[in-house]
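What follows is a single chain, given as structure tokens, in the form predicted alone.
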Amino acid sequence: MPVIEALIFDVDGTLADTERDGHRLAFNAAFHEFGLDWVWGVALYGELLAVTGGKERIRFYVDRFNTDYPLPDDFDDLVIALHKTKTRHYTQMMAEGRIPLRSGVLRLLNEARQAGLRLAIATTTTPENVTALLTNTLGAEGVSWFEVIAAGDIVPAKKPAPDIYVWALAQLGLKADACLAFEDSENGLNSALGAGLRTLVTINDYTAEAKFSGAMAVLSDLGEVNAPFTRLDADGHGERGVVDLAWLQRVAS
């Protein structure tokens, strides 16, 4: 197997557990600000996560769960305005330090940087959300840790389409077999696999029951020495440990 040269990370649910107590609350705050009586509860939001992209998620909600809502003539403009307002609320939450990185993420990022690996992001969330997360968890220089940030509408087709990963690989100038992807959802996994990437999945509350067929490994998280991960896929046999570069090279081989 080629030596691993780059790690490519999804953001929401992968770098940080942002969905339930981050994006969901920010959406609700935006709806309230616009005088809408829409409230996305925890269970409903889990269903909405079947669709990637915030604007797409709003449209999916109206089409599937709020069919009595009378669509205004400027609905497309409303969706854009709602999403912009939601992003403002989300970045404020990040600035307040309310959403930390997931277990093991900072440790692995630091190890990868020290070893000279290249880092990239491939996500459907907005560039503003990515910047807010990185600067408020890694510091002012956090964005510069990542050579490529593929985010938002930079490609027209969202995950599970492979386009965002294909674009990131092109910017890195690397073939898929020289990289590993990190995801937390079936849509994300299918996107990475479609681009030919071996993919490690770390589950969260919303994705714990998914099958993740084709994943390199499925873990509870990346693990820390005093709080090791639990491996959940059949090949792992309940292994516990920490994800470091040596572990990644072994499992990816």
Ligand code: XBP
The other form holds:
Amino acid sequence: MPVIEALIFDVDGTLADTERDGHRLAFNAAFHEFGLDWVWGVALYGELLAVTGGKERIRFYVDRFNTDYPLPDDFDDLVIALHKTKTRHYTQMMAEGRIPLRSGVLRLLNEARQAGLRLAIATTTTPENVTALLTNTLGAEGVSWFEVIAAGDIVPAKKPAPDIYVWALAQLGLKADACLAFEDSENGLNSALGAGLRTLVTINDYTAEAKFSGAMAVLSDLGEVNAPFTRLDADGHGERGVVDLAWLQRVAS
Ligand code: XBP
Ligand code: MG
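Got the form predicted alone; could you also share the form predicted in complex with xylulose-1,5-bisphosphate?
Complete assembly follows, chain above in first position.
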């Protein structure tokens, strides 16, 4: 296996647990601001996560879960306006520091940077949201840690389509076998696998029951020395530890 040259990270659910207490609340705040009585509870939101992308998720909700809603003629414009408002609420929440990075993320990013690995992001979320999270959690320079930020509508087909990872690889000028991807969801895993990437999954509450077939490994999180990960896939035999570059190189081989 070639030496790992770059790490490509998903954002939502992987770098930080942004869905339940970030995106979900921002959607609800936008609905409220528009005088809509739509409220996405924690369980419903788990079902809505089947569709990636905020605008796509609003449409999915109206289509499948709120079928009595009379579609206005300007529904397309409404979705865009709602989503813009949702992004304002979300970035405001990030600026308030409401969502920290997940366990082990900062440690691994620091190690990768010191070792000269290249870093990239591949996410379906809106670019402003990525900037808000990185700036708040890593500091003003955080965005510059990532050489490529592939986000949002930059490719029309969102995860589980491989397009966002294919785009990120093209920008890096690297083949998939020189990179590793980090994901938290089946849609994300399938996107990365579709681009030919070996992919490490760290689960969260919304994705814990998924099967993750094809993942390089499935872990509770990246782990810290005083709070090690638990490996959950059958090949791992319940290993506990810390994801560092040596561990990644070993498991990827
Ligand atoms: C993340 C998402 C995003 C966010 C909403 O998926 O599904 O849609 O929930 O973001 P992944 P926007 O982690 O697989 O990339 O509202 O900005 O689209
Ligand atoms: Mg994700």
